[in-house]
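Presented as structure tokens, the chain that follows is alone, the form predicted on its own.
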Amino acid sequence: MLMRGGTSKGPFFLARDLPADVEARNQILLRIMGSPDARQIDGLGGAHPLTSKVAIVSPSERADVDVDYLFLQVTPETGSISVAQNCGNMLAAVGPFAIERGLVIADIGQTVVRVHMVNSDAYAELVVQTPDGSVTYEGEAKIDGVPGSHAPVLQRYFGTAGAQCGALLPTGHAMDRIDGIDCTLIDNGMPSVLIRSQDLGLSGDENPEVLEANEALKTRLEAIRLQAGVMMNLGNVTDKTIPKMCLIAPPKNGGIISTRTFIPHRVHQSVGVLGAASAAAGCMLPEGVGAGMAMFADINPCQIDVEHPTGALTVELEWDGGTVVRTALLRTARKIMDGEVFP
């Protein structure tokens, strides 16, 4: 089933329909997506990391969970397949997909789908609109980066802090210095490196295409990313898609912060769901790189907007001491096509 989840898009599969052997499965998925090829002309991929994603869903053996969700990031040009990260945007479509495929029985009105995010061994709840006992994609919810309005999908995340690095602040510091640049290394569901745009000679409101064309900038960021990966307990990240590199600047439209995110080598046209959750948490740290720049109210739980190139994403955070205990976001999803694909 080809689905849009949030601001991402890709095919969704039942695990039982794919080979159990990882290598055999990956080879089939590369054929399906059309990689390695920058255009992905011979497959379903959309020639960009945001449209070169795969979700694999299966019934969960856990008593308190409905389905397991494995996310795969396919790099269009190289054909590499990474399981090192979650994708909160694609997660938005997991609930509707699970109901459509009969893995979860819908309630009348709304259905809560309990999801085990396999990539990080984390837990999330999705509130899906099922007014007559079946999924509806029609509604009035709007998210920046997606045209039109659709049915809302509320995402509730639990245990995001340190999901992949072991702690919200993997180094134990709100700020570290790498190659002469101040950085906040944070993991609130998506390992991220926050850097002030001004420290790199940027305004922070550049278009993604301008940043992608800046080879010197990308080389410098990659050098920082490789060092940050080790510091964040991720090891050698040369061939990994984490950590993400997030450039921050003062907000322009009432948000907490303005962002430009490298994922890690292309620039996001908006912002990843969990990337926004990590950026928001990082910018609220009084000793982090966002101190004096981020604008937010000191309340708990708090609801804040993370600005990005095509708008903003609203994040709700609940803190207990110095750790985030709950993250919630509003997304939408849409079923685009249901059929058979030929590898």
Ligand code: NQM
Contents of the next structure:
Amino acid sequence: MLMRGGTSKGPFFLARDLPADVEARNQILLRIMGSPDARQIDGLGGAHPLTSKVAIVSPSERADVDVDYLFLQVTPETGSISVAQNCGNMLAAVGPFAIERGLVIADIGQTVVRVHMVNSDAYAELVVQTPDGSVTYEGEAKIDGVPGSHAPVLQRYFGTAGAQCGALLPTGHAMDRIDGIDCTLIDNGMPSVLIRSQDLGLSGDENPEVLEANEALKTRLEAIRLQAGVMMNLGNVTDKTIPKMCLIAPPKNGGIISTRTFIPHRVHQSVGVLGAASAAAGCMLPEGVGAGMAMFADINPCQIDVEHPTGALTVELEWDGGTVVRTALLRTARKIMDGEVFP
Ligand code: NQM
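Switching forms now, from the form predicted on its own to the form predicted in complex with this ligand, please provide the structure.
All chains and molecules follow, beginning with the one already shown.
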């Protein structure tokens, strides 16, 4: 089933329909996506990391969980397939997909789908609209970066803080210095490196194409990213798509912070879901790089608008004992096509 989840898109599979052997599975997925090839001309991939994503869903053997969700990031041009990162955007479509495929029986009204996020061993709940006992994609919810309005999918995440790096602040500091640049290294579901745009000579409102064309900037960011990866307990991240590099600047449109995110080599047209959750958490730290720049109310839980190139994403964070215990946000999803794909 081809689905849009949030601002991402890709094919969704039942695990039982794919080979169990990882190498055989990956070869089939590369054929399906059309990689390696920057244009992905011979497959379903959309020639950008945001549309070169795969979700694999299966019934969960865990108590109190409905389905396991494994996310795969396919890099279009190299054909590398990584399980190192999560995707909260694709996650939005996991709930509808699980119901459509009969893995979860829908209630009348709304259905809560409980998901084990295999990549990071975290847990999320999705509230899917099922007015007559089946999924509806129609509704009034709007998310920036997606035209039109759709049925809302409410996401609640638990245990995302430190899910991949061991702690919300993997180095134990709210601020580190790499290559002379202040950085906040944070993991609230998406290992991220927050850097002030101004420290790199940028205004922070450059559009993604301008940033992607700046080779000197990309080289500098990659050098910082490789060092940050080791400091964040991620090892050698040369071939990994984490950590993300999030450039922050004062908000322009009433949010708490403005962002431009390298994911990590292309620039996001909006912002990743867990990427925004990590940026939001990092900007709330009084000792972090966002101090004096991010605007937020000192309440708990708090709602935070993270600005990005095509609008803003609202994140709700609940804190306890210096870490984030619950993250909530709104997405939409849509079934685009259901059928047979030819590897
Ligand atoms: O941060 C892009 C996306 C993502 C990831 C990326 C995501 C998240 O927007 O949870 O959704 O950062 O590679 O799909």
